[in-house]
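The chain below stands alone and is given in structure tokens; this is the form predicted on its own.
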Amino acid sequence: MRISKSKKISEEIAKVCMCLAMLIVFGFVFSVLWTIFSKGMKAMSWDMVSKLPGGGFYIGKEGGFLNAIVGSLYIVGASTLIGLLISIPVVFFLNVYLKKGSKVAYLARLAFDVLFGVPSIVYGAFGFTIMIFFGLRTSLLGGIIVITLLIIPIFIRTMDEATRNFPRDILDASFALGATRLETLKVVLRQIAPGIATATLLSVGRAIGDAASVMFTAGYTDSIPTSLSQPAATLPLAVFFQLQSPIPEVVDRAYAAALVLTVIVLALSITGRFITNRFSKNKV
């Protein structure tokens, strides 16, 4: 059947539209990474990522933002077990438990679809009311609560794909063979294990890269906290109030900041879709 010329007008039309767009988004992509590299290179040095700023994280000329790297290192990894111990029973409970097509499960669901959606700054708001009505102040425990809250979405919502993916004969043949739920959960697990590092990776990347909900909870401060209830410093923060600084030496730490930041990012989103794209299911 032959194309008429206004309908092969029209493709190519479509076609360069497609192609311009794709290419505004590398370019917007190119241009972010070409400047944080570019800057923060020529900043970074040992002493950024061994030593505690100098002087105050505002003004001060020497360290580095050590502080901010261990921070972030408490938080997130807090933040990640807490978040994996909370989410994989409740993803075993809707796809186990609840029957399919359940209206428990439904609403479950979207509940979680739009907790995933809720922008951090709402949880870190959210995150500092409960603190002012427990009586706690800025501190590594806040934000380790307030992220967790941010990422239990992104991991049951991330899971839950995974096991509504998982062959429904494989469970009532288990249950057949005489196998109880929790014998069952075993098999299930196994073979969702790598939804669930994608699940992992994801939420981290999310988690490290916040700035919104730990401005309120976690503080800042330029030593490493020893104690729960102590302010924590994360990389986010260190590029936010650092880049406002009048002095060059601390604009120079904050893309030094930002460049680390990236680099985690990057590695973290690559890896996930190694993962998905090397376990996937459907893959051809």
The other form holds:
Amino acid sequence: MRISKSKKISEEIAKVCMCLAMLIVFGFVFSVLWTIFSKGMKAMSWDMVSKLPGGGFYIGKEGGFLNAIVGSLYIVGASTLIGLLISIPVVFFLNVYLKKGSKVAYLARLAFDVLFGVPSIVYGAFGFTIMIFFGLRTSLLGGIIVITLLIIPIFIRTMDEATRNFPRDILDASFALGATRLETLKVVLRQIAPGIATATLLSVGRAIGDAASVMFTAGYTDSIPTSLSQPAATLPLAVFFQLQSPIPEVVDRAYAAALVLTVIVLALSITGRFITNRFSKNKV
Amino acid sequence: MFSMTIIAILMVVVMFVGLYLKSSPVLQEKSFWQLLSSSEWKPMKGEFGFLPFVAGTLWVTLISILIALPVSLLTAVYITEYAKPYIKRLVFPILDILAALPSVIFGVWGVLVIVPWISQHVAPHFMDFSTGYTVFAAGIVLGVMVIPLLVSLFIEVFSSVSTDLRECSLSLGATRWQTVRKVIFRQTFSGIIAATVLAVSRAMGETIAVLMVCGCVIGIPTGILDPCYPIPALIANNYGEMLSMPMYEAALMFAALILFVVVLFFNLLSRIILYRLEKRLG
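Could you please show the structure of the form predicted together with the partner chain, as a counterpart to the form predicted on its own just displayed?
Expanding to the full complex; the earlier chain stays at the top.
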């Protein structure tokens, strides 16, 4: 059969458009990365990441933003741990205890998908009302609570995706050997370990970059918090606040902080992709 | 474990109730529609009109989707229908990076690249002077931010079409592009709409990046080169002052409630459509 001319032309036009679209996406990615790296590298120094803000920090004197780095790590570390402890049982429950096509599982997945879509500023506002309800001030604890709420849906949905394709035969084999459901959990865990790892990296990346929710709840401070009730600085807020300064030296620090944040997030993302590629091959 | 699952489901309800209770003082004083349709915003006098903020949110979201939708759709089609495996291996990590970058980084990029570009190269054609902090800037930044979400949703939707259907169409002599238009798009039309709605709801809630480039001038924007003040930016900018005035706090919580309800509704709708589609095709 002869392919008519117009068909061929529209095929070619479509192809060109698609390539253009891809190039646009690539262009955006490289533009963002290039901007952050070129600006950040100029402002970067060892003092930035190893020192607390000094006396005249906000008028351009010496110091760094170690407070923000440590604050972010505290909040992210704690909430990731709590998030994991809560979400693994839920994922297990959804996939092993409940039968396929169960109403509860459907509803739960829907609920988590919806929670996943709730903007972080709403989490912030909601967390803030909870804190007032319990009489808490802006503190490390508040930040941890809100970030935990924020990442649980991400944890559960990502792990759930990994577990859903889990072959039921393995479960049957395990049960047939006389294992209880709890013992079967071990088998499941080993199978979905890469899924858990990817979910964790994804959540950590989300948690460390989120500014709108910690703005309300964790506050901002120049020192490293020593207890849960003290406010804590975070990297995204360090970028955000310092960028608004009229003093060039302070704005430079915002670029340096942005660079640190980007490098952390890039490392997480690349490791996540690596784990998925590497370990999903060995799955049953 | 069962109780944990139930608690998680209840979270949605608890969030709604919490925000509603907090915003009830302002709702008692004025009706829902009064709040949304008035454009008087004078917190000190107790005037809370949300129209400028609602309009700002709608403008910014519209522009971002207009930018992101065609680019994402074409990229996703290319990846699922045309790309060879090695191209996929190259593209996915790049999309990962775009998805992983935090909002504040896009904000910095917007301030450094997009805002000066608009102020120096775009705006002079239409007006005397613009700072560049405009609806257009916010729309571009948001558009770039929702591209990875849209692409990954589209890829998921397109890959759910069975290979048989594709091969049928190709064996009838259709070109690939014809197959895409007449088979893939038609089969997944509801999915494309659902994915777009999801992206809209994501764009509506973005805070920090938009806050940094939108200009934050209270007023209803009349064109894409006007500054705007979307709802999330309003909440984030005023969280410090609001504690001193109960009415102000209630008004901001009402803003959060609107955002929550709209996003909730959009999410529910599109997720249910996507689940159905997955079931039908899968």
